[in-house]
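We begin with a single chain expressed as structure tokens, specifically the form predicted on its own.
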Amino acid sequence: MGLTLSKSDALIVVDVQRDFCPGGSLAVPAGDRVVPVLNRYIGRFSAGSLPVFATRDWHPENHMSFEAYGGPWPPHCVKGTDGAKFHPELKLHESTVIVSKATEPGEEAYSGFQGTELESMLRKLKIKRVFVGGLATDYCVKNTVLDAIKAGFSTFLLTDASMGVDVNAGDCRRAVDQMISAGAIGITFSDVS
């Protein structure tokens, strides 16, 4: 494809946290495989002094998504815990903007845009295109991509740097189809010149 990055581009790394990686409380199978690929994207964006955002679940202990409070998931990414930390091998630079989401007990947020300042920060930087990858394809990546498209950003899905849960067989494939149908463009690192 031969995409040339410019000052109006931003990278959004979604929820690459310990609890979503093997050994974590809500692990994406082989979720840590996205780390080296994302590091290449981070390196490319950083080399061009282009903005990198990293979203994270930053839940209170009594979050509505947890089974004990009627949600579907085991406790995960509770703020301040080891499980909420980014994967130790994810090479986020000091300039990375951290976006915490789902920080209120009664507020769910699968998207990095939901209840955060992400959109306003992108607008302030005059960003036109966003490149999105991370965990998990069928939940937070999907919702972040769909919200980016709704907000009017040209949106690229990093298919080589996203991994899904596939709670139901085929969830990942359906999520990718939904994102592409909505207007996302699927790319891999080799497409970024």
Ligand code: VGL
Given for the second form:
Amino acid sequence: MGLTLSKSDALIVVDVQRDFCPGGSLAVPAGDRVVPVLNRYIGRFSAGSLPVFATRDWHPENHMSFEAYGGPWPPHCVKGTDGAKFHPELKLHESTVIVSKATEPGEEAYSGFQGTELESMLRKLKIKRVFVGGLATDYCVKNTVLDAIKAGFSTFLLTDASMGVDVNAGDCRRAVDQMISAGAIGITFSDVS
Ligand code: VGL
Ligand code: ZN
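Give me the form predicted in complex with the named molecule now, not the form predicted on its own.
And the full complex, kicking off with our chain again.
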């Protein structure tokens, strides 16, 4: 596609945390495969001094999404635990802005925009286009992409740097279709290099 990155572009890395990677409590199968690809995007954005945001699921111990509290998931990404840490090989820079979400016991937030300062920070920087990748395609990536579109950003889905859970077969494919129908543009690293 040959995109030229500029000052109004931002990268949003979604939930690349240990618990969502193999060995974690809510692992995306082969979720860690996004790490080297995201590192290339991070390198590309950082080289141009363009902003990089990293969202993280940051739950209290009694979060409503956990089975014990009526939710669908095993405990994961409890704030301050090893499972909530970013994948150790994810090369975040000093300047990366970390966005913690789903921090309230009674509120789920699959989107990085929900209950956070992400949108206001992007506006302050006069960002017009966002590039979104990470985990999981069918939950937090999807909801972050859909909210970015709703907020008026031109939104690019990093198809080579996102992976999903597929609780039901086809969930990821449907999530990608839904994002594209809503206006997201699917790209791979070669489009920005
Ligand atoms: C996520 C399930 C539960 C995600 C977060 O980051 O996609 N999925 N919490
Ligand atoms: Zn969660």
